[in-house]
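Here we start with a single chain on its own, the form predicted alone, put down as structure tokens.
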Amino acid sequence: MQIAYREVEGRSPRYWALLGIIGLIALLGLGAAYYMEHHGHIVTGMTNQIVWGMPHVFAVFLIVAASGALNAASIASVFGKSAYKPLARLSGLVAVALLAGGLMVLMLDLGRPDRVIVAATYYNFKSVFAWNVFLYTGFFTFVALYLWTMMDNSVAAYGKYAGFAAFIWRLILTTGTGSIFGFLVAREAYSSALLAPMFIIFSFSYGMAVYLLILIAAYAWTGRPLGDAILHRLGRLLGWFVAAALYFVVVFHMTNLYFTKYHGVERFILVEGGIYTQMFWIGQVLLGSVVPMLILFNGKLRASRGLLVTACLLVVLGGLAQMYVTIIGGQAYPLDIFPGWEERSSFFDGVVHPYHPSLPEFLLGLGGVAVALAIVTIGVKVLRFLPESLADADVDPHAAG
């Protein structure tokens, strides 16, 4: 199977309009970061009780999705599925772009981005945050090497090794992201070893949904052939990822319900948490999992590209709801300073901490999404990431027959 790759011409008014809209959103995000940096976090919904707000929801989602966006490339190289090989270059580009967008939001939200050099040169290896410096740079490095082997025939022989290294590193990266919460023993909503594997399966689901949306949009807007067989295969795979993610969510909460000390936080998330309970059941479970599975596991529904796009969008929205419940809901629940002991103070004892995200927080998060999309949009114009055709006859002649 010989696949020809070609850059997007990028001369049409539609291309420049798209790039202009993405650039405007990115500038609004940077402006929001400057506004929050200049006035302080008092202009946000964050407090000294909820220190990770809406920008962290976007940032962690993008970082987790970055790992999953590499699904197509990993399946092609590690598992030897030739039908996925034409999808691998775009898979690597989207993975790098999502991580860059997520890290931009993270750095600007934490404040003092000028001191990033300190975080990169002084390490406290007792903190999982110090590990992230190596995890992020390692991901960029391995994916870049993998892309090099795919795009330069002189090093193509090393492609399988580079693909395997990138596959292992993406699992390590997502394990580290899940462990950030899993190691926070002071927060009852976190503090679970299940969070590391759960974030890995979340990444498979979110990354595949984002990748499919970009793939469908790229081929629709450039007028290149995109066969149904490859979309059916990717859609069915996404369905299994969504089902596995929901399974882990059920196991996580069932495990917590077994232990009496977690009954309070489980009641808060599942029953009495107000917006967090609604986002869990309606956003994460119903719209983000059940409805996409109904579409993706039904061959006739999945054959509709409109419904396939709808399922992917719901998975993305459900992922953002999941991050909101996990990150902000976990902080909103009252902190138990001395587990197993009774203590009293006048400092928010037993108080559910309120949080109302502000417009600048939303804009900063959307700015990260825009940066990721800008990297993809420019990347496909300057380098050969997209095959000229993904028609069934070109990708999988057996499926086409």
Contents of the next structure:
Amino acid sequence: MQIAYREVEGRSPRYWALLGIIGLIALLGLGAAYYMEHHGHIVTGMTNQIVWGMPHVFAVFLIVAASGALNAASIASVFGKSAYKPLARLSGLVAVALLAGGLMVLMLDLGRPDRVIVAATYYNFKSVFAWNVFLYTGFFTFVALYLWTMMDNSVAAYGKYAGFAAFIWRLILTTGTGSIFGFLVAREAYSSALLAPMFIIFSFSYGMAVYLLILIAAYAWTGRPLGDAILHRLGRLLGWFVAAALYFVVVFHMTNLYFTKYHGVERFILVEGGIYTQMFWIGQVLLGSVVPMLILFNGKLRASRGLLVTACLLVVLGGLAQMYVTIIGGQAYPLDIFPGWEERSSFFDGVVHPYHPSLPEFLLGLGGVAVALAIVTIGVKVLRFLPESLADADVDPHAAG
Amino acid sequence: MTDNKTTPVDEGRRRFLTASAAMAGVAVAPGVVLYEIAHGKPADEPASHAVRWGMLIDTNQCQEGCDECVKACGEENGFGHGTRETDSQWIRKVELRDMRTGRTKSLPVMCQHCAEPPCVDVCPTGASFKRPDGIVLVDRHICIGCRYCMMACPYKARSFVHERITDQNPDVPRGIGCVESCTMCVHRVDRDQQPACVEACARAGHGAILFGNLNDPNSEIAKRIAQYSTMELRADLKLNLGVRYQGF
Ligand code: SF4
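With the form predicted alone done, generate the form predicted in complex with the partner chain in the same format.
Everything in the complex follows now, all chains and molecules, and the chain you saw is the first one.
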């Protein structure tokens, strides 16, 4: 069956208002970056103890979600599910947009963003960061090729290969992102090989949640039909991703509890860590996993668009909480340089390091989100990403109902 | 860079060093010379693998409450003595208390100049690098300020420059937005001098830090390491450190 794609009109006041708000947030983010660049990181909450702060929480979330946003496309091409086919183009666009937003934040948070060209010309091939430069460029390339095969009939025959390449690449990409932390042998919170596969699972759930939110908003705001069956299916899938992510989190902490040397950091995150403990149990586990699962695994609840959107938003918030716990909490817990000794120094050895994120950091992070949304908003206006109708009967007549 | 000739000032300094070294040696433990003059390299010669610069810290000589090494480092390398969470601290005094026995110890911690430095492994641009003579440095021209090295260092040895800097020591370039750490006073070592902290500690009469060539079996530091039991911090990570501790 032929699916008709059409650009959104993008002339309504609502469209311009949306773009205006997104643009404003993006501008605020850029302004914040300029302010940080001008005064130095002294205007942030980051210190020599908490060296990665709020911008990394947003950036890593966006990059991880980028890979997961490709889910719909992968299911269509790699696993040959035709019902997902109409969803594939938007899936590719959201993936590219999220990655671009995340990278922008990462780049503008550098101590010397003016030297970003150095990062592209000097490589240390042992560094996971340097590999990531290739992983990101590769991801852009493969997804762009894949989109091309979907939009241009003359190359449509290569779609399968491009889709497959993009699929493999995104798994490598998220492995690379997880490994940024997994390779930090010195930090007890991170030195686990489980981090890479765990990040892949996280990416499935965060990416799917963001994708669903954009999909629902796009169809609601353009007044195009979006069938219940497709949402039903995607919602259930998201439920499974959330469950798998939670399972990984449990296994991660259980294995850590097995090793005596990790008991300190585990007690910190799970019991005594104050804000990190709260973010873990309330943010990541309860609001970010349990509540969405209750909604998503219940056919009746999931059928309500309001509740489905709530579940997606909660998954996103839970994901940000998870990043905060992993990135900031992992640094707040002091390094144990002298096991068996109590440590004290002018450089804050042996004490939990406080962190108070400042407004510019926060704005920079939100700016990245805004840039991602701007790319999607403009993308759907200039190119044919969205099917005219995703009504059940148009998408997959057999599965409808 | 300076040339190879010694100036009268250098001569005087060297005589002073030798004298204080002898005094320190006598004062601390008769028969054991704690101090030796490092043999550097001519400025036009590249650093060589034949040498591996290192330090041995005798925790029995290091005094609680004394921070002469820390002060000397700040002066030599042109940063203040600020101890805010955002201030650079290339070297710090760590006070320890044994959790079981209550025994206390005091010792300086700085970049350990790992032979397998995690900070160098993770640096995306190669700004973090190890010289052939074992000194680990940051190239200020290609550091992009990503701070991954700070995440990777097991000793929290690195600092990020959070603010604009004025008043620099021309020998020690520093800059906002870059990461920095103990250079083992490479500019002094290359001029045949000892790191500032080593000198200051000797001047204060403690002589707790011995600097020298770990690769030369005849050097004082190599002999001491062969003779006494010494340890590396977080030895479980097997990074083969250039800084060793004695007296634990
Ligand atoms: S102690 Fe830290 S900064 Fe120094 S070489 Fe080792 S990892 Fe690098």
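Model, not experiment: these values are computed from the prediction. Numbering follows the first chain given and starts at 1. Rigid core: the largest C-alpha set superposing within 1.5 Å between the two forms.
Comparing the forms between the two forms, the C-alpha position of residue 51 differs by less than 2 angstroms, with the core used for superposition.
Once the rigid core is overlaid between the two forms, residue 351 does not reach a Cα shift of 2 Å, moving by less than that.
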